[in-house]
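What follows is one chain in structure tokens, specifically the form predicted on its own.
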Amino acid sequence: MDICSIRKDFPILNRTVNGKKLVYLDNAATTQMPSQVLYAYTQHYSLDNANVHRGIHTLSEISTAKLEDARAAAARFIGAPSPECIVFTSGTTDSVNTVVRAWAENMARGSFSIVATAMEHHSNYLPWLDLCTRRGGNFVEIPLSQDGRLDTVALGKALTPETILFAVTYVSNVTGAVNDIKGLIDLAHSRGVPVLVDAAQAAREFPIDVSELGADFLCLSAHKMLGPSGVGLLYVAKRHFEELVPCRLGGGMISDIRNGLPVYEQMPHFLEAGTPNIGGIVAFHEAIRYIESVSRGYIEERETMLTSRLREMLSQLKDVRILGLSDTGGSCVSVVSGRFHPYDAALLLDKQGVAVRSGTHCAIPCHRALGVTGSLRFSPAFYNTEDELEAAVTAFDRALSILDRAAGGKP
């Protein structure tokens, strides 16, 4: 593939930011979308634009074309043995939730736990949480070891006959660390426990075969797949269908009211009460149709070949740490040192045009158990260049000599 051909599909990389060209190294936090995605999602507001399953006249009926066709194209995506399985959500935020609701809740009878990583993102951390602290289960938290691995010793121990849930990430949006989830979830099933995988950092970068896996529910989000923001899915194996309830209630989600009862309509539609994002679900689809056409084998080497080469970059810089030790995962690289705090460095390097994360991610535990309490995070993708990252990593060195000077330090 011609990098220099893919970048031309991304308008947004020729911009500038306070005089300078943009260096875009947030993509764990938001991807940015090509033309072709933009162009879709406008297209469809400008010819097709109309509500789905509603009615008969032509556009209502392309508008519920596009969506089933998204659909259909998300399930192939990750390996979904059919469409019914995949349920549009506003994202991977709101599939955990509707996990929670749909499933959970009616699991959560007695005495119950759920099991989590400590590297988990809150979305997928706050919900299990909350419903242990609502129906007096235990939340049991699987710890990290110091280089940021799952420690599956304590996991195999957390795993009792009384876990309902497994909530685990493929891959740790502070360290990149990739997780072996096929491992994961054969361990959870040999002791009869149901597993969700979070697999928003991981859906871009890395082949998903959700059949393959054996994953109970998986869920990611378009805005980090070259998508649109407010658009995600919920992938829910089919053995898990009768034990599923309705979550919201209101149009589209029932067939009939007989003796005062609603009559629902079967998956996936009885989970998307009311009207969904139609235009985003149709630039997903568009989204899904990009990364299929450079080749998720293409942006999974070029994405660890970035995130080595900026690794290696961070490393030969003083005292500056970086949580976990992987070589390879993720295409992220959390910072710390006592040498400036996340935020002021976030700022310094966006005043020289490098857009990083900074804070703690969505994911105080990790932080935590890494025993820091936030960091600076560099995220390549595809579509950077490893000028872009030398151009970040000198911008990174220069407001640390800033920094420096302004603590008293020698320049």
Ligand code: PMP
Contents of the next structure:
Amino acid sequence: MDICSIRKDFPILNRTVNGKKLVYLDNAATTQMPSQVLYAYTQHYSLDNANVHRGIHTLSEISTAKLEDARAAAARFIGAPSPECIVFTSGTTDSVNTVVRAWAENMARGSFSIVATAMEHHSNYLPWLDLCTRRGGNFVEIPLSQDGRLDTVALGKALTPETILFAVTYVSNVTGAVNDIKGLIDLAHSRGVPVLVDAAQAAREFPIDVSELGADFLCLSAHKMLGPSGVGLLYVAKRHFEELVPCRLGGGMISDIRNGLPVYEQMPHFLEAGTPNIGGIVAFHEAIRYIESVSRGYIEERETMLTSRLREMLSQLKDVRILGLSDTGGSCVSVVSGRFHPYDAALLLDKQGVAVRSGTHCAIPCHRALGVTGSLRFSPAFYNTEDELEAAVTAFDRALSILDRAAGGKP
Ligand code: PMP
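Output block for the form predicted together with the ligand, input the form predicted on its own:
Let us now look at the entire complex, which starts with that chain.
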């Protein structure tokens, strides 16, 4: 694979920002789309646009076939046994909320607990906290060590006969820590507890096989894997189909109304009321094709190399602390220091064309667990180059000097 030809596929990488060449290192927030994905989207609306599963005219059938092809491709991509396990959603947040409404509301009877971790993005934390608050359940947060590792001893104690679900991220969007997701699922299952995996950060980089993992639910977003925003998926293991209840009511999710009662469609249509984001799903399919053509092995290898190079360079900077373990695996590195406020540093980097994320990255519990209030996150993707990393770290060093001077010459 040739990085120059890969970069040619991503037109946005050639633009300038504030008069400087763009260095895009905010891939944990959203990745860029290759021309192939953009083309699939515009081609769909230029030539094939129609609603799905409703009409019998040619365009409706083409659109329906494209949507169902995308579902089959998504199922293969994550190792799902069949396409009916794949529900299209608007993204990870929507997927988690769908599991709350369609499954957990139904399972939360009597006294119950839900176990999540301090490593979660708010989208895999707040819906569970809210469910427990509304229904009188016990919300248990598994703590992290100072270096950002999950406390598996605490997890072992938290999983009790009352636990209806363990919600856990595969990869942290703050430290890049990669959980031993198979080990965690096996532990939870040994206690009879189903597991929801947030694969938002993992899906681009790591091969996922839900059948091998034994995951009960898995959520991801297309926009973190070269696809458009507003599309994602929810995987539901077949063994849970019977436990699902309708959560959104509307077109496409019933087959009849008999004696005043709806007759529901089978999965996955049962959970897909209304017109889906058809063009977005077609583009998502193209993103999957693109990842498969580049190969996840190549992406993982390159992102691992870029992230460790970045860690190495950032660790040379005076008084800058890298959050988490020294060697994690996920493609993001978050830093803190008394020398800068994340917002100031991000603004000064932006002035130099470097896009990074500042704040809590929707992960307040994680920052709290690490004893900080926010951080500056650099997150490369495989299409970044070592030169870009060097440019970003040089720009960061320059920003730190400006901030040192503004603070009166410290440190
Ligand atoms: N989980 C993780 C680990 C994430 O990084 C994100 C996005 N930052 C989400 C969930 C939420 O994804 P979305 O906004 O696409 O719903």
